[in-house]
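Only one chain is given next, in structure tokens, and it is the form predicted on its own.
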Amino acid sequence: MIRLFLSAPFSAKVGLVAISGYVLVALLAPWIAPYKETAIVGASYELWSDQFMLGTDNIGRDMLTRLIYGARNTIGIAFATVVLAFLIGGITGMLAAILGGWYDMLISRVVDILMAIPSLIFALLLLTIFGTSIPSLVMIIALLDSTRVFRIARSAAMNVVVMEFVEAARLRGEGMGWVIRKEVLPNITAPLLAEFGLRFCFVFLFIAALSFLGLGIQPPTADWGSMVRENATLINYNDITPLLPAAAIAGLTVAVNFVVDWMLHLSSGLRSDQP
């Protein structure tokens, strides 16, 4: 692992270090935040000071605390959503490639229908119907994003299931689960890992956008998207505080993309002379 990190290009190293920092902040939020997540500790929109390093928000909560807890909530929910999307889309995609026939046709047409509807509009509709609780948010976004994962998994698996070693496993009498775990999945791991990184970025930004619109993670839970909306009025007074959660969103997105670019390069089989 250390050797792989040292052989990575500079951009990937920066991305890995930044992602590690975000994860540490998310995991250690209760111990490093100066106040409780929802505690009102001052007046509204207090300026930066020794007591409040980044000031306070619209109802007097410490902005630094909200940023730290926002990392845990936003990143954690996005990660759980992507994992669920990959479980749904990856399994159905590999099954479609292996089974073919009517199953492939049926699932592919359902996926085509879901992908034909703009994701944001569809998500807003479903969240209005089923509510904006965190379980509903995770399930709805995971379902919508699983269609993209299905396409990638099916396409990659289609190139593997026609190989001779897969046919040999079938002739030996191996079950479908064994073929997926031992033959198909190991040979499509690289593109799926790269897609996981890209999908995380899209889901992360999607949740932030929904929170900005008021239909994502609901108050008083700290979330970077809703923090931008709640404190946007400060921009009129040349205060950059609302830009801090936006910068946190942008920073994580860029870091993940640096790592994804490196992973795509590794999976392509091309060699790099970069240090």
Contents of the next structure:
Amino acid sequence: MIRLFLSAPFSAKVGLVAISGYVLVALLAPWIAPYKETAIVGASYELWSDQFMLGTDNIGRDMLTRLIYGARNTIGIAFATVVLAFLIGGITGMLAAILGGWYDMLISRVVDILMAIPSLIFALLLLTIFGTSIPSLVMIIALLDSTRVFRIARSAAMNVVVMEFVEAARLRGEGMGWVIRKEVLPNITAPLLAEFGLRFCFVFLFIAALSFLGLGIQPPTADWGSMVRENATLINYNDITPLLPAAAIAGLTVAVNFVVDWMLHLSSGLRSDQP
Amino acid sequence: MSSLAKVILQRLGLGLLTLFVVSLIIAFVVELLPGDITQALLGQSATPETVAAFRAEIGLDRPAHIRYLEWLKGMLTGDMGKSLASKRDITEFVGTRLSNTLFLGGVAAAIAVPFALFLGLLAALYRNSIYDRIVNLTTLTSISFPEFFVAYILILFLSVKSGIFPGISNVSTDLAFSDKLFRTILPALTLTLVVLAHMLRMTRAAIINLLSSPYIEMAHLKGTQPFRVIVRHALPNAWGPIVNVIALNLAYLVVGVVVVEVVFVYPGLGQLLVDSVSKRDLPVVQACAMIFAAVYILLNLVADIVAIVSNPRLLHPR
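Structure of the form predicted in complex with its partner chain (previous: the form predicted on its own):
Zooming out: every chain and molecule, the one shown earlier first.
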């Protein structure tokens, strides 16, 4: 593990360290934040001072506190969404590869159609109907994103299903769950893991964009996307405070992308190095 | 009929079919809601009379298939129904908004496409050099930036600090072309930066893929000049992938426009869509979603067809 970390290129190391930093802040939010998440502690738009290190937001909440809690909410919700997307997409994808036949045909066509609609547009349509609450947000995005996971899981599992050891397991009379868990899944973990990173970046930016548009995570929950929206007017007064949550979003996605880039490089072997 | 024409017709048919199914989804997605859409839109406190009146107003009292056919006919003939919030004909305000959005997308594409192709080509030619590494890191970074981050950074530096460009792009139809262009520069620049990285990476990948094929190696081995290898041997085969990359990224641009329009208060279709979603103005959302989806599917179709035309091997899938 440590040797693997040391062998990573510089960008991937930076990425890994940054991700750990974000996770720590998210986990320890209540202990390191100076104030309560939604407490109004001063006048609106106060400047940076000793009392409020990054000033206050549009209704007088401490900016630094909101940033720290934002890590917890924004990352947490995006992570939950991706896990859900992988559960849905991964299981249906592997089943499609194993069962084949009409089941595979049916699900694949449904996925094709869903992927023909741009996901932001589809999400906006669904949010109009179901309203903007966190559960419906997570469900909608997980469902839309599971189509991409389905594609990857299906095509990766396809290559494994035709192997002799899977056939042997089936002939032995092992159940479907056993074949998926013990034969297919261990062999497609690497591509799925890289895909997990990519999907996380996508979902994270997607939720941030929705929140920024006022259609994602709703106030008073601290969230980076909506924080940019709430305080955007400050930019016109040459104040960079509203850019901080946006930079926090960018920082995490950059870090994850660096690590994923390295992982993809690892799994593709030396092929990409050749001219 | 030649097999090429047949395949293209097939793809066109498939595209139409997709469009049809997507229109079905957009029209019937309402029925997904457990319970009644009127309850969700009017709130729990609505009296039965208002609910009934509202159902009649949006036509929910008629059977679903008739409703769908009428909606589809309206979409095709340019009568998109009435907005719930403003009671105006949707067609009235969608037209100018759509042309604004297309204008913005067009300006962004006009800047992004030549840049991306040129830089991507260079990165592919000098792969694994310092230049290539820098390009790789910068594009990876800028892909990770949320659109609004890029937009606000541009506003901060090019509008607030230096005052070169206006930070709000309130274009209207009576503006002269040059004024309109001037006000569109910042949002277009934002979109350019967002889409440039994707396009550059894809161009690089497409060219490298091509340069690693045996016939290019053969050309090198027989002593052809590097420049000649690129122009005479690689480029004719590269047009397909390159046009494909452009079409795919234009499709991406169509959707990326939504956030950027909101940041710059640009009166385009994307902003209309977002406003309507927060007002839960379903007919407008459906109309906008249909337009966006249609453009997206169309561009993807173009990418698909170009890929087939430029690569005869795709004509005979194994």
